[in-house]
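Take a look at this single chain in structure tokens; it is the form predicted on its own.
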Amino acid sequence: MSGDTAAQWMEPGDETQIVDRVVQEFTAQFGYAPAGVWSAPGRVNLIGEHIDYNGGACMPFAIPERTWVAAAARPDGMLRGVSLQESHGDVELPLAQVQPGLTARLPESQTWFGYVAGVPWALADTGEGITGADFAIDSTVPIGAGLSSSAALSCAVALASDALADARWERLGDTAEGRIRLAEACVRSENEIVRASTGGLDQAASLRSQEGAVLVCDFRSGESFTVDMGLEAAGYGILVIDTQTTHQLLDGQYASRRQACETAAERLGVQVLRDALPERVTPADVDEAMGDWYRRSGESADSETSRRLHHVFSEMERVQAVIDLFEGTPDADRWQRLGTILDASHASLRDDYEVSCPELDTAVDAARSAGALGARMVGGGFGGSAIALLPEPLMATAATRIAEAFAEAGFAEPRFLRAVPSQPGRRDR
């Protein structure tokens, strides 16, 4: 180890200053004050990767890093936007011209606006949306880190659009059921306008999380509940390692794996892959379901589709195991067992689902060497971030060790943040 590589930490920033800044940007750009400011967080997924679109349950939580949107309605059907993260000025587009595949038709410097314009389009299509609006955007969620910066943006726009729509007795953002509908609109926006194959995990976490808790979100039933792990009280923390290897959902790799899962479900005669397993999943259930697959498909255990399927089934079992850990009676081994589950998830994502990369593997291995109880990549993969479960006193040292490992491998310098379960989307002003 070089011994002189310092860890680069990201901070969520002063929220009051950020709100003031985005209001000032809005006023300077559009010549009048916004009607309000709304924000939505990025997310970390503790466990349950690539199973939202297969009807499984996932365990995400919101992080302190957020995207803020200052907004005001317009009566003329125009959408205008400016972002403090973009250097190409404002974007202007009639809402009537927002159509599926819009992002592919925008100039490269304006593709970010697809995540904005698609949300009022999706809401308007259900009779809930605005007719036009001006938006100014600021964010502390790192872009391309696999922490759901796109969902943070679309969810903040959804809350703003909902609040600015024609007067209704109750806003969607004011109820749990309404937030489900807002999340669905954001998913539709990303799927159809941006053509990103998101499954709904990110939007659910951004709009439905609870401060201090992990959200258990069942994507087959639509139900959710929270679990308080007592992480900080037990002296542990979640370190996020942003590899600075850009995470993209638009290159077809994510979509190809989703298609493989849909094909497998069809061959198994189920609506979604979760339907091939019993209500409470055990390792024996995973083995039985895989045996059924081999008999029905005639494929071997090492075929690509079989490996994709094995990840999905085994990850569903891991989610159940984590829920059981923290809903049962506390025991001294629960944190070590959680670490073992995180390790198994990474191995499955790396070997069966094949969505890891050298930077993510280096982050995970270095974290374990520095004292992590377990670590895994998070998000869609092919870059982005990893998380590590660490005793709180080891957080800073582990970050330094990981930075040194990246330097030795010749990778870009990683960045770090502490993932603390935080508030969902909200109105800030």
Ligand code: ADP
Contents of the next structure:
Amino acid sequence: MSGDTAAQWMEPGDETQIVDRVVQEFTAQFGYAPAGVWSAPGRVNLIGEHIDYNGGACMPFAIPERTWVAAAARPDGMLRGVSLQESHGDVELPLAQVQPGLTARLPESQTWFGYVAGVPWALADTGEGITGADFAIDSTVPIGAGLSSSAALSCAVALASDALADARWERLGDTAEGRIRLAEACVRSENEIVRASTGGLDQAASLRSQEGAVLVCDFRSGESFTVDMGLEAAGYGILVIDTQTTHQLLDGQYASRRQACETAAERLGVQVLRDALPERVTPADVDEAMGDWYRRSGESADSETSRRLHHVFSEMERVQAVIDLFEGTPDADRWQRLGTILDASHASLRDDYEVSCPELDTAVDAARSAGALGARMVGGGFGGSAIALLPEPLMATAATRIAEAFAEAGFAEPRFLRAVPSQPGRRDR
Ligand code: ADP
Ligand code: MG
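Given the form predicted on its own, state the structure of the form predicted in complex with the ligand.
Everything in the complex follows now, all chains and molecules, and the chain you saw is the first one.
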């Protein structure tokens, strides 16, 4: 079976052409020209999975794939939208009808519009949004692949809504603090309007990343800074493997993990699990926190909650270890060590948090056999994507090897993209 499988690569596309196309789509749909075009990227998370909602720090960065929104304000309180990724035509809804749980009440063919309508709703709550608008959407972010097409969409809509709102001195999109507020509005929209549980990582990555850098985003303090890993200069790259599989239609599994963490935090007497560890986390701190948990809860090390907790604490330590790798003096084996940490993260997500699946495990194993220094699943899990840290010259053959492994296992054909740290949300025209 091997030897004749070609790897399918996704291309970010020509940005000028995409902007032209989304302007044309807007004009054809609504009969007038848009006021502007805004875009926001999808993301991958280098390390720090399933810990945003536990108050931990994550290390995401924006990928080259983006979602574009051509938009114009309307004075009549209507929201209208059309997406080139949705074949059912346009959706129309008064902003006044946007309420928590909206998505569940929309017909199936229109549920995507909840991601759009929820943003001006959340911004209106703080008096910062538009009163109505038309939106035309186009995207190169694969949808439902764990690369956060949902945040790319809502963050692009947020930037458009902010820019089109009635005259204000300052646009939220122009300042770091303002972007935190826009990201919060997107989180509220996704949690309350779509009722898709999200911890904030995706929106922070899409609005607060920096080109060429990894964002370190602390979800307890709200603070962030960037780290330039020097990945490309060192001759390495990050390959994204989209397994083109999702095993969960709804995010009940995500919600149950989140619930387990909240319950454990309560039993430990802390607000969020991050509070059970000291400021700088070492492996010894993880052992100590687990020991405290066993004593207080009476649970054994292999109970489900103990394993969930062990993932969260150990992943928080791995984030600290990666920050240390790139903050200190460059160390010759830092890339090997990063690879080892990525591998440990995958094992933890697979065995302790139990959010992996055969496709993700195959992607990770095949990547390693093809020369990856380390690999792990990213995002919520049960499908979606994995990342692999590879020496640049091995990138193409690794993709082919992974595609072959998928064909041999009888899985859907995977797709690949190169995760180059890219620009955050911005105005394009
Ligand atoms: P992910 O964010 O990992 O891609 P989600 O399930 O969180 O997956 O979000 C995917 C949903 O977001 C889609 O089902 C659709 O409702 C909406 N969406 C994302 N991108 C677009 C787009 N370009 N046009 C219309 N809807 C979109
Ligand atoms: Mg999403």
